[in-house]
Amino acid sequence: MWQCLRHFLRPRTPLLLTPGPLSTSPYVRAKMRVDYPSRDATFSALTTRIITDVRALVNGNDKTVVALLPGSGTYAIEAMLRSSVATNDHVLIIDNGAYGARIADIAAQAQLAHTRQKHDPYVSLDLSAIEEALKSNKAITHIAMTYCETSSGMLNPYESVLQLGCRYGKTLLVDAMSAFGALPLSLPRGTHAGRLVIAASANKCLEGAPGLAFVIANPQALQATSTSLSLDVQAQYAFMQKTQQFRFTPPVQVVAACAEALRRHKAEGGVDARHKRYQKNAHILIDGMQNLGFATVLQDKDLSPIIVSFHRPPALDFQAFYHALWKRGFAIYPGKLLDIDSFRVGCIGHVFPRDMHRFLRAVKASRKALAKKP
């Protein structure tokens, strides 16, 4: 019997070394084998489990604003930001690759006033430029930015972005997606209550299955109405607060596997436990692809434990690389950043030190293959 149990459970593809999907415990997997009703008080106790251990990681109390959202990280985004902003408000979006752009692309579909500031998504932010654009221009009313730009795995400085907002009473809408669960993150309280409305999900640090997103903040960060009927985070909550239920059809299994996924996170020792971790895969990662002789694409200041960009050496053709990893059980992601050629790996998801160690040798055995090919 438990021979079988663990056919099944086992993993079908390679380990998962992305920004997400990642690689989830069996655990968490056999959560998602059982079909819960949606109306079920089972079901209800699962999703307000969720709801008080979503608020014990960002410290919020009772009162706290944790709307859960059917769908992907994006999603919550997008929630976040249509319920934040109000019609006569104007967001700051500092956009230092992909996940940036995304939020000035969401906001300009929403016609959201906004102004899109870049910075180069190779350095640490620029932090006289933000707080120049917040004393010139006195119509800023908001602020959103990643905390960890996956496109590059840019570790942004978020606390001191938060401390800008706080400072020029702005609040700061961040996309937390790469870093909750695994980076410090806490609703301020007192005067500043309402300075932070985070977007997160159930996938990547929380090592939850995709298609689980939350919106999490105190009640005066969120506008009475939002601009969209289905990403309304306000009557999102006040729904499940009175009746314990999703509005709209939940992905339940996901939910159960999120349920799942919380429990494991406070039992291996919450956000700091996990940050260590992922720290730990970091380290061996960065060391040992450069004793290989790959180079960052960062400095290593601003490196984050997440993912990890790489320079694609000349001779080496990606696909390949690709393809020959796959074969030794590992799946990476091509570059997301246009201008230079790069590959990122992941350090995140149901990974640990061994596998970092496991991967490194595939790589060395995938290019002596790959050199050996005429």
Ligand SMILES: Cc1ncc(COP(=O)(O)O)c(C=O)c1O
Second form
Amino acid sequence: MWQCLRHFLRPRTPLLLTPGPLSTSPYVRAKMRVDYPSRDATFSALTTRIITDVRALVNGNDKTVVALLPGSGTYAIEAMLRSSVATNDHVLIIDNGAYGARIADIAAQAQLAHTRQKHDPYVSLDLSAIEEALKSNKAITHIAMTYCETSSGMLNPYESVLQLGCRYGKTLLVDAMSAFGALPLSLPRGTHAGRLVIAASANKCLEGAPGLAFVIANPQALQATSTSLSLDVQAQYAFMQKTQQFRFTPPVQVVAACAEALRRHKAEGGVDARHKRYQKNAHILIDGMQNLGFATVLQDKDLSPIIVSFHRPPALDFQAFYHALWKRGFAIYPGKLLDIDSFRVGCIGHVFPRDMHRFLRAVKASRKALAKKP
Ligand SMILES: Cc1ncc(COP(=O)(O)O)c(C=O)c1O
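Complement to the form predicted on its own: the form predicted in complex with this ligand:
Shown next: the complete complex, the earlier chain at its head.
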């Protein structure tokens, strides 16, 4: 009996200020308690609803391709590259952090012709360098970049790069993993309709569970023959359109959680409302941390409302700080960029301004406790 009860009781885990996986609402988690038969109409209705809701988020229409892929966000990025870049195409990859670098790794592994353009991860993207590359390398057909570079928290000027791409007749492949659902994203219309492909996942700003990713585009952008069987965007989408089913075993509980997360996203007020909440979280966090003596790694104009990197003060041992915060109910991330000693705090998930105020009190208490230790 006790074993059974213990099984259903949720262990006390800290609030995750680690953007992906992140803290989800109990309503989203509750949807994962049910075993759904994946070939049944009730489950098909969930996937159909997800496709409709995701289309609405990008201003799409009933022709917009939304391929649902089991897996983490990286699977969607790989599917996007392998399904939209043909053998005679060439991708300009903007690398200003660990996730930009990952796009280049995927392109290399898939043997796609590409140019990796490195940018300083700590200052805004140099748009003139991107334009210069487009002018000088006529082979380029696609540009690939991250929207929010989560490894630093840098908000990249995705809209400006999209416009640049449209002007030069190139297609933008955007890794919108940590932006989708909270930052504006809209599929172009008219002559530019095929100029954008989006990779996203359920477990970031949509506040769903990890294990479901999306590739979203107008059909004109997906003309290449995929070089992957399981990550074939067109095949996955065509099969689902025909049968209302996944080609391979879907993560049924995660899909159900995603449908609920999208419902709650809409009820909250959509992208604008979510953006506002995260922005408020970020303001409280940044002001409070600065008052406690922590400096942000990026300049104010480059900060995103998604995740913020702070310099680690030399006297602060990160592991000890991490454990002190964990004991007080919060999980944070270490820095991901290797040349600066930093740590990162996320502002997204089922996280509210009151949580940020609590976090700041925990930071203050943790520092005090660590200062007392011999
Ligand atoms: C911008 C960005 N791209 C890619 C990824 C990789 O996603 P995953 O770890 O779900 O594969 C992440 C994860 O945080 C991300 O933030």
